[in-house]
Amino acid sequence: MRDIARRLEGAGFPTFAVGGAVRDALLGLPAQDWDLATRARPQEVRRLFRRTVPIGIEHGTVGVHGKDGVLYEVTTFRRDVETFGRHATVEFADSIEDDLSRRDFTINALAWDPATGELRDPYGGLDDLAAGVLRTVGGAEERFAEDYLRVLRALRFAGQFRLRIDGDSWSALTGATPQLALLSAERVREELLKVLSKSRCASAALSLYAASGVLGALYPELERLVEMAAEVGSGSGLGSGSGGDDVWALTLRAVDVIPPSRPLLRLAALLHATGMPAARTRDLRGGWRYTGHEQAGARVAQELLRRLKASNAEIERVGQLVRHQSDLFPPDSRSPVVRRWMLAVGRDLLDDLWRLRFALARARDPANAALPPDLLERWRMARFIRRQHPPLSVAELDIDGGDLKELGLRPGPRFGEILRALLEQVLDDPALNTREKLLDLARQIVDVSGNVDVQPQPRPRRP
């Protein structure tokens, strides 16, 4: 990055590092994604550097490969001419101050000169960082109206960096929440994923989502959890014995237990209880039960993710985690029962399902770092069996349809029936999963049915 700045400066173009990397460096955090702003126009940047990529020349941005092999975005200074939501009209400018005036918050309106070490801070962002305050650049209402995504960015920054949103900015922010429906689903989804992936304590930003009205505007499924404020019943994924905690507080704790490196799993924890309002019923003692909320929650979670235009794979995985969150084999189960549980859940879901269960258990009892002994014992049992790599699908059997044809069977639906019957026996005893034993079992299955000739067919002679 410094070598790019030096070359631009040497050619007479003032150049500064701008954006979140400057802010993070001042906070003592690892700074990534360094962006540069310069007085040079795009064609001048491309003339100075041999290896460039036209990332967004119409907006003044050129990608330049640094000596470290990283692609850095170099953008010409810009200033707003007219703003209207996301479609602002801008033109190139000659000063860094013009460029910084376009920024959303004072903590992001910082520029650092890599050549001299000079820090430009025209809006007091450094003081706001020291005071723990998030403030807009200029008038708050105007700033949010320029791009309503800034409402979500404000909540994310305030939560991530533990900042207090100043009074004027908060008033303008809450007043702008009804306009969030104008944002594209993709931008809303990406902001939520950033909340989940950029901070260990995602609950700070999510709590601000609730306090500001953002949940009501964008995520009514989660807003209903805030409104429910009921004790967790014995039929829930969090279990009983949670005192007076409401399910929203428990959900936030579960999200925080999971590391930010697993945003999709955090998303499943965030949505795991969304079926509880619909499933809530009174028990005989007058308390609440939530029997069957997992199935309802899976449908709600998948509908929410479709609305956010998540990928099919993300929708399916989160839905499956929510659906299976409470599924577990009984204590002291024998190995075949555990293997059938693994088959029902799916091999690729097992690790995340255990992580989700552990997070929910810790959220239920935050004062106790130890997991419930019965849960740990079952996890150890499942891990022991999994390490034996038992076959858990027809595809993992040591025979297939071709082998059945060699028995003289005709291809058809019966093949699937036979293979599934073989899998059932292998789940009871994985040692049966050899070609010879499975063929013997297949002959027995067909003989019992009494309607198929199982005599081996002669193989055609080679010419």
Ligand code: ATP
The other form holds:
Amino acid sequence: MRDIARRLEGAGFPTFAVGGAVRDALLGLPAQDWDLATRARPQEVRRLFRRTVPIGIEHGTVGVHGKDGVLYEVTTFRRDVETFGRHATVEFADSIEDDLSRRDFTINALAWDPATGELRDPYGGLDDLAAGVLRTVGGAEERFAEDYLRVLRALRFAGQFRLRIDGDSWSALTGATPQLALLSAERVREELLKVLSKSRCASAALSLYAASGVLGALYPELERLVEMAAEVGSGSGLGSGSGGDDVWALTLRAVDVIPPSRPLLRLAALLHATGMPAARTRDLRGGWRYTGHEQAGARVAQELLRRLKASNAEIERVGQLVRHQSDLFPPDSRSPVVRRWMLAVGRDLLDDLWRLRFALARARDPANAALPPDLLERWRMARFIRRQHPPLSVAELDIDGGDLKELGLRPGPRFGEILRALLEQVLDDPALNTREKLLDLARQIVDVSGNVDVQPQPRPRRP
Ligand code: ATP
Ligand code: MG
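Alternate state requested, the form predicted in complex with this ligand (shown: the form predicted on its own):
Complete assembly follows, chain above in first position.
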């Protein structure tokens, strides 16, 4: 990064490190993604360096490979000409001060000259960092109205760096929440994923989402959990025993327990209880029941993610995790039961499902550092069985339709029937999964049902 700055400076273009990396370095945090701002225009940057990448020429951004092999973004100083609350028209500018004036918060409006070590701080960002304050650059109302995404960014930075939001900024921000509907789904989703992936304690920003009205504006499904917690909390005091006592607090704890490197799993934890408000009924003692909330929650979660234009894979994954969050074989189950559970849940979901379950267990009993012994016992059992790689699908059987044909069977729906019957037997006893044994079993099934073309028979089961 320094080598790039030095060359630009050498060619007569003032150049500074700007943005998040400067802030993070001043906070004593590992600073990644160093960005450079320069007076050089994109064409001049491209002329000065041998290997450049046109990342966003129209925005003034050129990628330049540093000596360390990293691609750095070098952006020409810019100034806002016009802003619309969603995006701005900018033009190139000649001074770093112009460039800093269009940045969102004082702590993000610091520029550092790598050549001289000089810090440019026209808005008092350093003092705000030291005092732990998040404040807009310039008039708060105006700055949020220029780009409503800044509302979400403010909450994220405040949560991530444990900053207090300055009074003017806070009231402007809360006043702007109705306008958040103007933001594109993509920007809202990206922000949420940053909340989940940039900070171990994502609950700090999420609590601010709730307190500011952002939750109500963008995520009414989650706002319902906050309301429900308030209702149940102020009610008769009859706990439901199923975690409904303060489900929002529990949700936040569960998110924090999962590492930020697993944002999708954190998303599943965040959305795991969204079916509870609709599923809630009174039980005979006057407490609350939430029977079936997992299915309802999966639908709510998927709907929410569809609204955010998440990818189909993400929608599917989170939906599955929410749907299966409570599915588990009973304690002391025998291995066929465990294998059928694995089949029902799906092998590729297992690891994440355990992680989610452990997170929810920890969140339900935060004072207890240990996981519930019966849960751990079942996890060990499942791991033991999984390491034996039992066949869990027809495709994993040691025979296929071709083998059945050799037995003289004619292809048709009956094939699938027979293979599924064989799978049932193999789930009971994986040692049966050899070609020879399966062909024997297939013969028996055919003998029992007689002619191949007769109606499907009930699946044979071992007593
Ligand atoms: P991080 O990358 O850790 O989320 P960051 O501060 O680097 O934090 P970026 O989104 O990478 O955030 O943006 C880099 C810089 O660009 C910010 O520090 C800020 O100065 C400026 N910036 C980004 N988005 C906006 C915005 N919506 N309005 C004004 N300035 C912005
Ligand atoms: Mg950044």
